[in-house]
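Coming up is one lone chain in structure tokens, specifically the form predicted on its own.
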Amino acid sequence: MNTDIAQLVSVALYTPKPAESVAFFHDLLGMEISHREGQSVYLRAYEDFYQYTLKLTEAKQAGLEEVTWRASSPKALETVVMRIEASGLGDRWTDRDYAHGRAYKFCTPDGHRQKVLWDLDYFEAPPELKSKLRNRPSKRPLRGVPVRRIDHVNLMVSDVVKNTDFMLNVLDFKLREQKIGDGGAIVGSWLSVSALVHELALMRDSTGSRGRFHHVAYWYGAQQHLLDIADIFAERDVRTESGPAKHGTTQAYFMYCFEPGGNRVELFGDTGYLIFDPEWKTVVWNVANEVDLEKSSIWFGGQLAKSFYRYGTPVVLGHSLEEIGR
């Protein structure tokens, strides 16, 4: 697929409980710590090829710091930046971020901070982490149930149409699936730049807030691992929200949980389906219809908790997990 954006590189999150958040991703999800700098810790899954895919930074509130995308070539980077600047949402060039080269920072229409780059550092495994598989960047860890790679990010937005149009027309994404609600209002978009169903999802924020974070997803590739990590979470009182179950939208097996800082994390048991059709027609679910509402969210395995539609970070007054309930 020929798009100007090639892939999701990393997600940077804020956490008010940095030590506990790092322990969650390192000890339970088996991620490796690749770097520490100031109040930030950088981590990667064992099949992530770059230096890191997750950055955790201490802050008063949980939430999103930044999403990083890689352009498909140096020329594509310049092309994308021209379109971003023409949109009026550009910020500046920078080369000061750890393990990332020259990058252009910008915002979505809702204010989510992003950047796009070409140059970045690949992970070079030290001898103790070097895999005998030449196509695997590091050994599978022996901690918890280790995730394999970053999969996608989900952002909450006040206006799904405006933010979707930005991703399509400025960043060159493809619209794979979409949900419409009462009166035909668009309430969710699933977008990708590859054969994956999505590297990015946009969901309408029912609180009317702007720029909140819904979740980051890491991939297992095996449904059994969702049951394994669910068992571990239950023993250690990790708060889970929904699943293990299967989505109708994307057809993926999943589980939602919360890391100690309050950010939602999705664990993907498989890829869902892949898209190779160059003339793909967007799949539309009408969630004003009770059947579509139920089957698009959960194909089987229970139902999504109320918090799924209302909770995001930073937390809006009156919409904490305790106030929303299940």
Given for the second form:
Protein chains: 4
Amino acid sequence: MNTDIAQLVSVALYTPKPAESVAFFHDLLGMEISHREGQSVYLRAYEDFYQYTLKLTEAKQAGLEEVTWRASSPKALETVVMRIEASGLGDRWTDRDYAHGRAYKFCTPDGHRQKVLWDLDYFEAPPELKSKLRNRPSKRPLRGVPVRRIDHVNLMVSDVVKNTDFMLNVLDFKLREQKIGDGGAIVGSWLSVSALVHELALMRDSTGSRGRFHHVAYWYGAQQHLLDIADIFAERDVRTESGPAKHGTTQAYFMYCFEPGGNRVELFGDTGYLIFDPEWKTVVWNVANEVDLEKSSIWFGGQLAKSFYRYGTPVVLGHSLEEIGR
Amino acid sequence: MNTDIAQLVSVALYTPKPAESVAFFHDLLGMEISHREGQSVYLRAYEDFYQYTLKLTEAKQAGLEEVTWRASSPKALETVVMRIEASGLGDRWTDRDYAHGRAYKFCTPDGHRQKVLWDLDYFEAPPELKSKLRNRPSKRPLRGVPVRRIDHVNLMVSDVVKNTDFMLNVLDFKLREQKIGDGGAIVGSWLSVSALVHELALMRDSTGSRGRFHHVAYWYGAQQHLLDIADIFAERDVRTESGPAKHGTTQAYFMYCFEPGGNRVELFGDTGYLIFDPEWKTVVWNVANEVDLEKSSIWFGGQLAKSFYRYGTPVVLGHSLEEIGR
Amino acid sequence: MNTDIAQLVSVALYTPKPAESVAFFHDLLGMEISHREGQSVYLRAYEDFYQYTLKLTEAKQAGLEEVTWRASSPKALETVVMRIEASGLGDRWTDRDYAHGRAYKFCTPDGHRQKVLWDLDYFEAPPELKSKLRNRPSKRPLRGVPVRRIDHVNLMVSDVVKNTDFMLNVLDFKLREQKIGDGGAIVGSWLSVSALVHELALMRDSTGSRGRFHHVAYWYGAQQHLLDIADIFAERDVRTESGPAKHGTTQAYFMYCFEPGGNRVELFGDTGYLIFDPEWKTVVWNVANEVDLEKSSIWFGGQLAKSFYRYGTPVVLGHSLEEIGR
Amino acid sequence: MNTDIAQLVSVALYTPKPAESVAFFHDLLGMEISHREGQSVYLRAYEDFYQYTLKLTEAKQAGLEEVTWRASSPKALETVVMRIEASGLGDRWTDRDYAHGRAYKFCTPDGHRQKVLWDLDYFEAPPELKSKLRNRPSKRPLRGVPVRRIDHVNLMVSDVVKNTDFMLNVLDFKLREQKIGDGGAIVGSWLSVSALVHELALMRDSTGSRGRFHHVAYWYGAQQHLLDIADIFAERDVRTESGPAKHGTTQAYFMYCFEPGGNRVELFGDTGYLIFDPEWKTVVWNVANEVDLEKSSIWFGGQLAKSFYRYGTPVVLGHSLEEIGR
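Give me the form predicted in complex with another copy of the chain now, not the form predicted on its own.
Shown next: the complete complex, the earlier chain at its head.
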């Protein structure tokens, strides 16, 4: 996979309930707090190699602050920034973000804030967190059902084609899977820069809103852990939406839940499949085809709730968390 | 990951018991037979996208016929072949191998035969094998405990440094992990061209032999399937060597067994960890360090048998399968 | 657990599609065919110790032929038969059923045919099925995702109280869990004679029908196997109703599917919990309580389909398999 | 299963490192502390229904204080006590043990202290531990990899036959499996009073000592959890002996470790098999038979360490924990 972007680095979210949000990720998902600064808390999963992969910042409304990507090389960073600037969606260089070096800020066509960088801080475990497993950046925590690493981010868009084209042409992503809806409109894209099927999904926002956040996904690797956390969520009143169940698209064994601030979080229970083929032909699901309609969203397990296509953050009228039926 | 090689395509093995070897992969590991030609049978796992990933050919002795790699692009193929030719280890172009297009044949410094290509045939499922899961190249079989895809190959070498350098410098692999033995000698290298920790491992052959084959690994993804196949092997007299247990290096949950022809096969039960960092620093295990000595080979589970470092194919005096203790 | 009944022996079902039904249990669930006689085929799971646990007989309509129980001792058999005769629901002694010795036939108050016996034939594995695991009655099959043993049977009843009382007072079952519906009516009972939470469930038939069959459950033990068979069902058009998901009642991780003849089959993925307490206090779920309403049927996973309370065999007007939405 | 004993209630152990021992069970195995009294701490797993299942008491040496059994009924208690008294191994009635009612104390022929009772205290969850799952006595903890319930106890004996006969004839256990060693001597017995294959194992002590403790087993139910705790043990220097691997006898997927005080603890990863047959024929493994020798101890996974047959608590000369090779 030769691409200018190498990987998803981190997702920054706003939350109106910062203490509860931090407790959710720390106590239940076993994430470690790397840093606190102002109204922000920085966290990472125990197999995340960098200083943080999740930033939570207090705000009036839930939603996305920013997604950060790492370029494949210092040179690739310059190349991709040139293309962003040419697209008219560039913003500016900065070097003031915690644990991140010189970075270029920009937006998707829908307005989701993004950042691309090369330099960043690795997590250096203090003695009490140091693992004897030399390829593990910190000990497996004893809290909750600990997630292993950040996996991908899903953004709701008002125009799937436009935003997909931007990610393909300007950011150099590869299009792995796509879903075509009634009348031939493209309703979802799954894009990646590595063997993962996606580090980024773009889904049509059924409410017609622009620039909203759908979910960030953390990875378990073992399906049992999804059953474990589902059990804990049932017992502790964590709001869930769908799953554990298996998607046809991406083959992910998943569960969707909401952190206390209202942002949707996906927990990813296995590995789905990996793509090594350098000539990958985009997998197309056409929901006008009845089999695809049935199998693409749910391969097995309960149905996806309708809110899956309508609820995002920030919330819009008539789609708050309280209005979502299970 | 920008590399000239994109992935491992296939492994070709010799077997003195071809019918039994085919039955092992087909009946117990649930692989599909794609083709038969002369004394050769071609097989694939149900998530392998190409026409075959394993070729078994009748021969007097077990061992490796050839490993095939796919380049990242037609241009990368030319580039890597130029470097191979410059190394003096090149052989010739061919276009006569089943399901493989124009390919360049060469050897490792230790003499393991290799091939690199761009063009090759994808598997096209006949109607009875076609899956409704559009990203799955064929239905999940109902036989045995079916492996999902080829994962990696492990070669025994007389000189780890020389062979590692060749794969890094000529083939453009990345060095992910390395093991240093007594006196500082490098005794093992794990190399990859993708997010996998390795598509290729090079291990010192303790018998001092050159060019032998250690194992090919097929991937399950779920740890339960390793327990399932271990149960079936126990019941059906399949010879196993170590595991199910977990390696420290690569973090693989593994089991080693022998197909009836005598070649070692690894079954890989989870995903280990994946590498997305474009600046990855090689993880070094130093077995002079007691903790590393203990944890690198086995993180948990029973110990590795000594035969792990001595038995390879073709067999050499005093190390036949019959002499291996469980 | 001192009870006159020791265990569930077998379930006999009618099927209008006998060849397809046998193929379902044999090819997908990995069951072994023990015997064929007239229009009947007898099967067992690989850890079932007796000659058969499932009898399939060709008939115009799907439904239950008979449930067979084993008494705790020859003396307990006489005791329980005396109570059955006193209840007025007894029928007659017989010794003509395949692989079953002298047995007494009777009915539940709802009319489900039952049988209780002491003598019966154990399965004696022929050499090719003999396991080296001395506590396993036959080798683990290489077909499908093999179920391990029969677990329980669920009967739909027009009157839960009356049928529960019969099983408690006449058959000597213990009441493990109970569900109370709107207005205080008992809508479901889970009864057992061993450490299992239930060998028998009695559920109110929402259609008001009498004597229908809800499901027979076979046990996997590992949750992964439920995901495996769910994957295979999705690919091979086996109709499923709900799950994989987890019940609150009984704590079972389950999936409901329909064999080709139309009878519902439950696949049971873990062990739930076991009861060793000789003074067990019945667990009561009251669906007038909102938490119980939500948690008793589904602890986690997708919701139960409405057909779960209405579809049984034989089918009644308006509730055929074709009318069931997924 | 009609027997005078219904179940294993609890195991009381001595430990020279009480704080570390409590931390092991509480922090790593997720057990809850029910009570502290004098030099003793009482704990339970989250699915244990009674007030405690493990009592840890400070002492100079590790070892067994007492095993407690519950009778099947008040009447069965009187019956079994009469038989114990007749055997000459009875001690006295007491009603002074924490959370246990009137109980009768006695010894095995080898001198292991035991107790049998009918009355005892159930665990009543305080509000913060109360589960919405009405059949779960307390919430699933968020600490470590929490065990679910006590499973069985294993005692080392100088004379297997004599101690087995006592448990069968006086206590009314059933003999489920037995292992015969060289020369026809019985070297191990697995006994139960329920569907479990064993609540009690008796193993020949190869050091010839009398009355020592081999292990207490706690149950997970899911094999993944054994891999999880093995991973945590590897990282946190918990001494392990064998596994995760699968026994042939009892079919248990197991791991043996040592709590900091030196007592061996088994973690039990699945369910093995259950016995419902009221006429069960004891499964006999004869280690003079090579297949049985190989398969009975380890069905799959690494070999059992020799210390398994020699190390018990209290320790005897030459077999301390420090002398055990991994």
